[in-house]
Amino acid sequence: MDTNALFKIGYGLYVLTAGVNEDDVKSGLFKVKDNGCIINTVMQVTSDPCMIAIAVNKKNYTNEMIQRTKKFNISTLSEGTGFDIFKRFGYQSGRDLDKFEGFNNIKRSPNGVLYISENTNSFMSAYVKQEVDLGTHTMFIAQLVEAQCLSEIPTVTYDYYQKNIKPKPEKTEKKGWRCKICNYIYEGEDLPSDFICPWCKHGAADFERV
């Protein structure tokens, strides 16, 4: 099977964002902090009420923030977006440090959790009704609160985000397998069927041999 058929999906790309504020501490849930991560899933599933779903990993630290709160921003990013969103959000842990430290491009949504203010062309907020456990991720089925629309500039789709933001991967000696998300190298002959990529946390189905 080819998995790279899965890459022509027209799904655009995302910053999910949680947070932990001062009231949710005192209802007995952890820090106050705020997180976010990038999804390719959003989608509307009912109209009235306005309902969306997303797909979150559950390795992702933002899954088990919104888990706790039942709360969440979507940041739709826009082309011109640089890769160094996707750094920030992406190829790291919010449970090892703040994603939003030096970060100023942010606004507050009314309830409480921060959205993208540059480089989006649109922000929704939700509070959860339903999980489902999709083994690998969580579905949450969320009704939408807060949306605005923040320009008129295209959402950044996987294929734009392959042709014209990540990196080219870099000619290298080292035999393994290449993540094709984000280019981690894998260095073994052969790849564990359950490996799972520190940077991106897609699984080996995403890697080819190098």
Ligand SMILES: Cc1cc2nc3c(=O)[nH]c(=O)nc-3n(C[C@H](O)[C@H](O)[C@H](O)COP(=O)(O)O)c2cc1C
Contents of the next structure:
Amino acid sequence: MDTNALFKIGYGLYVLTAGVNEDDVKSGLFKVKDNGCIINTVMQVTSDPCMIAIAVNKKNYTNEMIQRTKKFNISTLSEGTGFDIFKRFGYQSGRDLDKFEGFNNIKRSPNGVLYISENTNSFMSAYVKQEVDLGTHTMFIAQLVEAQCLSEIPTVTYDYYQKNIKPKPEKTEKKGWRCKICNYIYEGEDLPSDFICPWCKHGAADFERV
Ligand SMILES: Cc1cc2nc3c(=O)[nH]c(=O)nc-3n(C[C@H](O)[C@H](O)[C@H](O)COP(=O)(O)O)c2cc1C
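Moving from the form predicted alone, what structure would you give for the form predicted in complex with the ligand?
So here's everything in the complex, that chain up top.
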């Protein structure tokens, strides 16, 4: 099976944001009030009522927040977005640091959750109606309560990200397996089938031999 075929799916790229209340932080249940991560798995599934589905890894802190609050925002990244956004939201976890520290391109929507207000062409707010356990991921099916267009700049697709945003892999003497999502290199002959990339959290299926 050539898993490169999956990169031909016309995904967009998004910042999924969620937030808990002050009490959940004071009680120690959550370390930060607001968090977000990069996802590509967003699709509209019905129009009346308007519902979307997203798939989020259970290891993501953002998943835990959505499980807690049943609400989230989607900010659609637009062409021109720098790699720094992907590093901030896609390569580190809110479990370890506050991703919004020193980051000012944000607004809070009426549902109380942050969204990204620059380098995005739209945002949506949604309330979870159903959760589907997919093993590694949770699929949240959610109803939109707010949606706004922010610019006419085209959406960053996965293909655009691979070609124009993601840094080109360095020439390396290292032998092993390279993550096709973020270029992390696992040094070793055999990549364990349950290996999870420590940078972007994608699984062994997204690695290629180098
Ligand atoms: C290009 C790209 C696409 C990603 N797509 C998804 C996705 O669809 N679902 C997901 O759960 N994680 C996805 N991730 C990984 C998360 O963004 C990443 O694991 C993040 O650090 C989780 O942060 P958190 O623990 O603060 O929630 C993607 C990362 C990148 C760089």
